[in-house]
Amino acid sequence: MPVTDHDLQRLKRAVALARKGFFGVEPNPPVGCVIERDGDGIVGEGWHADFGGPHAEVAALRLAAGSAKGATAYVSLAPCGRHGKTPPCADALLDAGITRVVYAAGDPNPDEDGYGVERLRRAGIAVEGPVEGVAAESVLARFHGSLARTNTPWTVCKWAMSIDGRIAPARGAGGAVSGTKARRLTHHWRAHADAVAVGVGTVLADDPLLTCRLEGGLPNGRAPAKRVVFDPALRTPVDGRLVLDATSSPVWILGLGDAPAERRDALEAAGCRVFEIPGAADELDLAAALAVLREHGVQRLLVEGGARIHGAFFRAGLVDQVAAFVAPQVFGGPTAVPAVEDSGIASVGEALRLEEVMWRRIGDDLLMQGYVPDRA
């Protein structure tokens, strides 16, 4: 069956869904679905919201019900076909009783290579794609950029910052910069992340836990987040609440091969494992130290800060996305610290600038996120 200018008109509706993942779903694929029924029209649409989460076409198929058999399936990538995080989407719409599925761009992931289409049409599913003409292709340009790159994973900075860009009154002075629905955002992140991750500037500052506080818990399937300090000279307190509580999720450092053997005994005693990365001058090498992040499996990474890792994170450009929220607070005075520190950045000219920008509110705080450009 010919695709139709009717179909054009819902892949472009499916790709336009894709963009509500935007932010929270990398390093996976934003990906939107429309189905529609003769006779009935669309009765269920959804896009992958969240890394980890219901992907686009489980999400419409929630909504359409038993509204789907016999329905067409509107798609902005490929159907899946592999059991990832979630299960293979090529089953869920086999198991709805959908009978067309058109899409709008292929899986670039080798690790897919075609197989949720191949299953749909052996199962005797009509299936048209891709098809071009509805911009599928520069939502998926970020996913294309992370799969070149295997040995890191995607990484987000995020902070919360006064109107004057300062994150604390001065080092040491904790307190919540953000309101409440700022932090419960954060805790919704730290569900979806693989790793949230500080630096060893903040645990002695702060006295971080670094859990996911969620009312009702993590999303059904989800592991904890682990919890990673870069810590060259493992100066992580043995009886920080970090640590104390490293056996309810795990608590990994990543410090330098020549810290102290006493520092390291101490922690690997308490529970926390202890990684070894290269790196000089009381520096880890953040390239390696990410590489063994993603070599344990972790996909998406959470870099809460502070300030310096921040900064070093900048210099090394190993940022792939920035969330920042910016609070109705004025701080000031020559202690406040900045959000991000030394970042390698010298003048206007060689400023970072973010791509595909947004901005919303949070309760009475401002949220900034963007995607760093070219980091593939």
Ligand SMILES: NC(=O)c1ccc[n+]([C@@H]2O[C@H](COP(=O)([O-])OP(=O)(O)OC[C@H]3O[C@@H](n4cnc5c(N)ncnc54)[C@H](OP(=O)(O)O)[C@@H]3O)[C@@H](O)[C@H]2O)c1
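Positions refer to the first chain, counted from 1. A quick note: this is a predicted structure, and the numbers were derived from the prediction, not measured. Just so we're on the same page, rigid core means the largest C-alpha set that superposes within 1.5 Å between forms. First, how it differs from the form predicted together with the ligand.
Residue displacement note: Gly70 has its CA displaced by at least 2 Å between these two forms (rigid core superposed).
Superposed on the core, the two forms barely differ at Arg308: its CA moves less than 2 Å between these two forms.
In the core-superposed comparison between these two forms, Asp50 has its Cα shifted by at least 2 Å.
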Given for the second form:
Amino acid sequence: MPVTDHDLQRLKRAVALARKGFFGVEPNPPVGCVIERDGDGIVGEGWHADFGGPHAEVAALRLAAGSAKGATAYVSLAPCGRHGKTPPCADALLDAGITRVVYAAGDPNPDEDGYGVERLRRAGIAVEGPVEGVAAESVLARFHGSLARTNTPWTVCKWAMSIDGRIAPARGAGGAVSGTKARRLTHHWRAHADAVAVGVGTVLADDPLLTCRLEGGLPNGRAPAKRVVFDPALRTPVDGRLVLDATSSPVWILGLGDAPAERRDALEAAGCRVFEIPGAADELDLAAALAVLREHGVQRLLVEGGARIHGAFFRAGLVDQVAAFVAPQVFGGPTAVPAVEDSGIASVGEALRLEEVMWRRIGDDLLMQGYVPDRA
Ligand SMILES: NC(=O)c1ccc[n+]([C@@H]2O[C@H](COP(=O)([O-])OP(=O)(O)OC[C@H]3O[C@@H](n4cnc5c(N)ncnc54)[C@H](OP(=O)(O)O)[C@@H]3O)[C@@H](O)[C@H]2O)c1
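Any chance you could show the form predicted together with the ligand after that form predicted on its own?
To see the whole picture, the full complex is given below, headed by that same chain.
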């Protein structure tokens, strides 16, 4: 049976679901799945949410419960056929009585090599794929491509702003800009990040803790993200919340070699790890800083502000993904802090345009997410 426009629509939905697993499933690929039965419409949807957790097909089949018999499964990636951390998805589809499988992208894993598809075909299932034109390859390729191309982590800049694009009414007049649901989502991202970073300006202004405070704790026994401060002169206060908490989960301070030695000693005595990073005057060389983080096991970095650090990241071309919450409030005063300061972009023509943009409503806020075109 040829692939129809209807099939394409369902595959696009599967790819959109796959994106929800981004930042959670690596080093596995993100995958989404839709199960549809003629006459009953969509009976199940799912995505691979956590490394080691159920694959997309299994999550969708769970939702479909008994209704998957005779249904079609649309998957963004060819179903796996070998035992990994979980049993093969091809078997789960067969056991559930799926009769047709349409998949978007072939599995880039050389060990897999079409094994799941073969297994399904041998069992008499109609399998169509790979199907082009649904952006599945790009979902797979971005994260892995960026890690392979660069010696830096996958870097997401995240902020919460008013509708006039400000992240605080003034420096030092912080406080939650977004609502509870948006903040919960941020904690979910922190749970899946290897490191959460801010500039020292944010530490001085907000005294943040930067921990993941999800109900039920971290998923799948993940280690807490390292808390990182870009702090050229080592101004992070030793009596601030971050440093006082440094013995419960790691705090890494990235400073210049000529920062005062007594500051370094005090931070180290308080349990922080201090890294010496090259740079000039009052700016760290962020590419060098990220290379150090990558060297120390950080593959996913969540940068949570503030304005100057975001600007410096954009200037240095080190951002892979942007996640901005827009809250329904207005600051607008003369001291209000922009989301990104001094990005180096001077005209509309030079503006950095995100790709594969998604908008989502999160409580009363909007979340806009998108990817920066491939960085070298
Ligand atoms: N709503 C939100 O999502 C959100 C999130 C975070 C922060 N905020 C707000 O943002 C404000 C803080 O932003 P901010 O711009 O003042 O501070 P920031 O961006 O957090 O930190 C800036 C500092 O980082 C250091 N730095 C290290 N490497 C740098 C580099 N390559 N380029 C530039 N700076 C570098 C510099 O420290 P030195 O000056 O010591 O050299 C610089 O002053 C606060 O009002 C806070 O409430 C809002």
